[in-house]
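Just the one chain here, the form predicted on its own, laid out as structure tokens.
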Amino acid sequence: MNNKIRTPYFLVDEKKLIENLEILKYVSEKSGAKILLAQKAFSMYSVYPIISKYLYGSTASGIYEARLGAEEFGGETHVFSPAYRADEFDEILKYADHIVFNSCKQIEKYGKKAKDCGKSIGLRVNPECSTQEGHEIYDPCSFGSRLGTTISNFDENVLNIIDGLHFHTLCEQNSDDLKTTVDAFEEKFGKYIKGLKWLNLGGGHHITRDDYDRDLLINIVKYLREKYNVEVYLEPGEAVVLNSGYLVSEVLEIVNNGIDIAILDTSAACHMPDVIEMPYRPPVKDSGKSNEKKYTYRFAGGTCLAGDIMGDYSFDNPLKEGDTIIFEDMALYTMVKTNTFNGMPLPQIAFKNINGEIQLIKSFDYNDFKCRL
């Protein structure tokens, strides 16, 4: 390993990344779907040359992701925002090929300008069909959601200008939930699809997970393409990098307060915020659940936040200061969410190529903390 790499650091494994991409390529070829990278989950652009060989383009949530996708990924660049800023919209038009609006009012405000620039435009709709359990923070169909136009707020006049409809309702889910959503979508919006050019089924499809029903997904896409004569887009983020990344950390100290607590040189609050936001317990290499193995530890971060906790893990052998701890499935929604709360340094970013060689991609220092504010 490059001796410049120090913990904590993110490590992305090219071999596992390509395994995911091969699955996505298979789904695309069998179904005819155009698959895009959702940059909100993963925007490590140093590996875009690899990903772009397999996917059709990228999706963005705003101006910076749109520019990154256009400049570094290529292919089609799709943008969706709950509301666009007037002082940014002209620049977004430079980067985007597809622009998806969140409301009919936004289309009234910006649609003609986008159309006059040759952009394909769409409307995000809300089929009001919640299929999630335990992911309320990521449920766009929850009560009071701002995301997507409900059928009661749909203005048929937009059909004169839009090219497609978009929905995004899933989070880490299988294709049976997509089928449920498509049924609800057709019930509410099906009569408006004829004459459109495309449908975008959003993200949250765990396509590369071992138990994912890819045949059902393929059949759903083929059904929509054949029935409505439209192109179909999918925009997974997690599925692209599922299980292909790690966060490598080190035990700094072990203390006891009713339970052994291992203080690490990483932080849930700073380096993997979804652990607190979702919340969830990230997998750790060679560990078991609490008390499953002989020695149990609570993993905690180095910030002053009392709740900076990753979870409880057990091991066959006792941990000691200096031991390496490897958090798994850490490529998605981690690097894109890191922060420097408490002056916590950002983790380095490294890449393990197909030959097993590890290369340092990015380092951060005091200036990355200081110059933010």
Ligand SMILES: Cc1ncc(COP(=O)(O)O)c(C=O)c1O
Contents of the next structure:
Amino acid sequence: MNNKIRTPYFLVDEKKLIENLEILKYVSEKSGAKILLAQKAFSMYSVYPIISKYLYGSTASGIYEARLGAEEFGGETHVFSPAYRADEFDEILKYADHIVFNSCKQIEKYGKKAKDCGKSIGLRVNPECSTQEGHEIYDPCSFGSRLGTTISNFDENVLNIIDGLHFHTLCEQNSDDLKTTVDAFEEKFGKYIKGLKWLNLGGGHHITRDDYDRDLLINIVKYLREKYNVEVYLEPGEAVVLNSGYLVSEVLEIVNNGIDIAILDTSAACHMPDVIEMPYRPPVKDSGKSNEKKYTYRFAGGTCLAGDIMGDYSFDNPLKEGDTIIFEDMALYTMVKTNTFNGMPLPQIAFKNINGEIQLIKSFDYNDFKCRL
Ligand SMILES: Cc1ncc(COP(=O)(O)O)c(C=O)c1O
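Since the one above is the form predicted on its own, can you give the form predicted together with the named molecule too?
Whole complex next, starting from this chain.
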């Protein structure tokens, strides 16, 4: 491994991570919720030993994350998949403690086998209550969603076998939206909860954000636990690593086409694809909005994609080749989504410990591009 740090690299900050974990631990202690890391947002397993001191376990979207969670995180391993594959299910049984199914038909297919192996099983339901606007691709309650069983498709026979119900409907939301969702969930599915062992309220709770109403979340969890005598799980991804990572890059060249454009050694398309998918403008250290400060630049990636653009940013001083550009809040949904389109090298992964020392965790090379093709 190349053990010299070079841009672009992801840098995860232990101090910031622990601040988030302390908040999650507080919520867990006050409410009695069992909190899991949703690995889809963050799977940098070298820091799992830190996170697992604070959380109850991990949740997975399929076989590889389930294995990573079981092998590297410990605690309880949960898995949810919209549809399991017959040729993978036995292996999933090796790793998972909780298996959540998306439909009653999936429970018919795999439920007994999972129960016979001692697993706790659940059904993901769709409370059909959209609380987010504008981001249909992130809204599991949008029209035609395949995610979760609607009340009209709910077959009461599954109550003979399931241990819990799961819903996931939120994305970067506050607890008032959770309250709205819980009301809708209870209205539709409330009569089925008594006698179950657990409820899983999914992810999308922005618990560690400054303006998040944690007291309301704590009250909702306590209310559900007391009313129905169930365990309550939360499985945030973003909230675990919110604002605790950076993507450090460098200006390679500046060109002008009606606006100054800084071409960086990173790429929105390859290294932060949510910037294009969501879309959103990632925060950049020491920058202002377009024209807020004296010198404005469009940040663009080094691929052939015309739309490989992070956004427009302004600075007090002109930028030049070799300047360092630090994208903030880059731990979540980045490392897990990188790709090598255009043969673009993958960013290194580094870690800043509580004493401020920076350690290189991972470097990638040509083989990481070639071996997948
Ligand atoms: C089922 C499920 N659980 C948990 C999460 C984690 O959500 P977030 O990272 O927004 O907290 C997701 C995200 O898509 C999800 O689909």
